[in-house]
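Only one chain is given next, in C-alpha cells, and it is the form predicted on its own.
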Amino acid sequence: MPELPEVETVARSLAPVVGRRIVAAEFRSTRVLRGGDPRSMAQRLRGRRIAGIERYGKFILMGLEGGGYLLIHLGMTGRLLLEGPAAKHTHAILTLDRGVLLYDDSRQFGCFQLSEEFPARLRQLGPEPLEVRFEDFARALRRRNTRIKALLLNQAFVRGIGNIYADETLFRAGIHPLARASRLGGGRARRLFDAMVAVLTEAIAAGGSSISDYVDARGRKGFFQFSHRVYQRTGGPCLTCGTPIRRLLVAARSSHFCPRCQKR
C-alpha cells in the first residue's frame, strides 16, 4: 500500500490539474466509491474546478472551487495517471477542460469519496509526522504502553506511516519493533523522532518506494527501495553489522529488523 512518501509524490505530480475544470466524470465500478452511486457522483463533480491538491496522511485531498472535497485513497494497487488511454483496470475517468485523469486499480481496494465538508474520516487521524513537534511526539509516546512498531502503524498516533517506513525508521533509530513506547527514554525518543523525519524526507526526495504497482501520475517509479536497509531483507546481512536480518509479526504485520543493532 502506498505510504506517506508515495502519496506525497503522487500529489505533487498532480499539480498540473490544479485550476482545471471537470468536464465529465465516469465511474466504472461501485467498489471504488464511498457514499454515492456512479451517476450521482458524476453529476456532482461535473463543472467543478479543482482548487488544490494535497496529501493528508495516506489520502489525496482534492479541494473543489466553491467548497467541497474529493477524497482519494489509493488502496494497495491504485494509480492516478495523467493522460493515456483507459485500460482494463481503469475504474474512474475525470475528463478535464485540458487533459484527463485516470484511476487504475487492479484490486479495487482504493476509494473515491465526495463531500461538501472536510471529510470526517480525516479528523480521526493523528498529526502529520513531518510537522509534529518533538515535545508533543515524546509526550504521546510516554502515554502508550504498546509495541512501538504497532504504534507507528496506528494512524491515530501519526498519519501516513506504514510497514515500510516504520521498519526503516526503527532500524535507523536502533530500536527493536517490540520495544514498549512508554519505556523509550528521552534520548531514544529523540532518535526515533529524528529517524522518522529523516527517512520520510529522504523517501520523498527519491520519489517513494516502487515495490509493486506504485508509480506517480506521470508513470514514473520511485527509487527509495534501493535504500531500504531492513524492509523485506529477511536473511540478508545487516548493512551496518552483517547480522542476518530477521522477521517477526507485530500487530499481524511483518516486521524486519536487525537483532544486534536494534535494542528493546
The other form holds:
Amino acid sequence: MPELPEVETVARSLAPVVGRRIVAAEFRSTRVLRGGDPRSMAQRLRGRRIAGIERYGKFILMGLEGGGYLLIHLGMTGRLLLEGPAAKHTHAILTLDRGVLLYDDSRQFGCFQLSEEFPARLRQLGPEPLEVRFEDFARALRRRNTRIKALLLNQAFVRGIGNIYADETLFRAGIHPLARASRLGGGRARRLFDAMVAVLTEAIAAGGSSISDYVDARGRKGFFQFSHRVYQRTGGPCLTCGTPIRRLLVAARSSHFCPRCQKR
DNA sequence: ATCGGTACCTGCACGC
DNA sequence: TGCGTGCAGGTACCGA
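Having seen the form predicted on its own, I'd like the form predicted together with the DNA now, please.
Expanding to the full complex; the earlier chain stays at the top.
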C-alpha cells in the first residue's frame, strides 16, 4: 500500500494517540514482529505513554515516554486504524487510556519492532526526498551506474519512494525508467529532482493514492490516484501526446511509461 | 560492492 | 461455479 505520501498521511492522522497511554497490547501474529515474541512485546509496551509520532521514509516511528521506540512498517497492505472492530487480518491491538489503535495487514509484509534505542535500520536510509538539497541529490546520481527506476526505489538512495511515485516522477521528468543514473546530466537531473518534489508534494496534499484498500487511521481514502498519469495506465493514451502507455519490468517491478515522452 | 531474481503472504481480476 | 494464472503500494536474502 503505502509510500511516502500515504505513510505521511497515516502519521498525521495518528495525532490523536500522542499523549495517550498504552494500557494493554495484544499481538496475534508473530510474522509481523521483528525481534520479539508477542507476550514480551505486549508486556514491555503496557503502561507506556506515546510521546510522539514521526515518519522516516515509509516507516512510522512511535516515540515512547522515557525513551524507547515502536517502529512500524506498513508493508504492502498494512493499515493503522483508530477504530475497530478487529477483523480477520488484525494482528495488533493497542488499547489506550482513551481509544484504541489496531494494526491490520492481510499480506503480513509489514512489521512492528520495539527497541529502547533509536532503531539502527533507520540510519541505513537515504535522505528524505523533500529535504535533500539538489546538489547532494545530483552528486549521488552521478555516482550510480544503475537504472534510474531501480535507484529511485532504493531506500538507501532516497527514502520513501515506491513504485507509484517512481513511475509518476519519471514521467513528469521525461526520463525513461531504464536510463542510467550516472548519465543524467545537469538538466535532466534538475528535472528529475523537481518532478520528484512536485509529485510527492501534490500526493501528500491529496492524502495519498488509494488503489485498492489504502486508508488513513480514520478510514479516509486519498485521491491522488485520479492524478496518476502513467501508473497502472498500460495501453491508455498518454495525457500529453496520446501514445499508448507501455509497461515493462525493471528490477522485477512493473514500470509504466510513455515511450514518446520518456526517451532513453 | 552491486546487481537481478526470488521468496514471503493474501486477495482479486481474468480467462477458460 | 470453479480453477489456474498473473498481478499487487513492501523488503530481505540469495548467488553471480
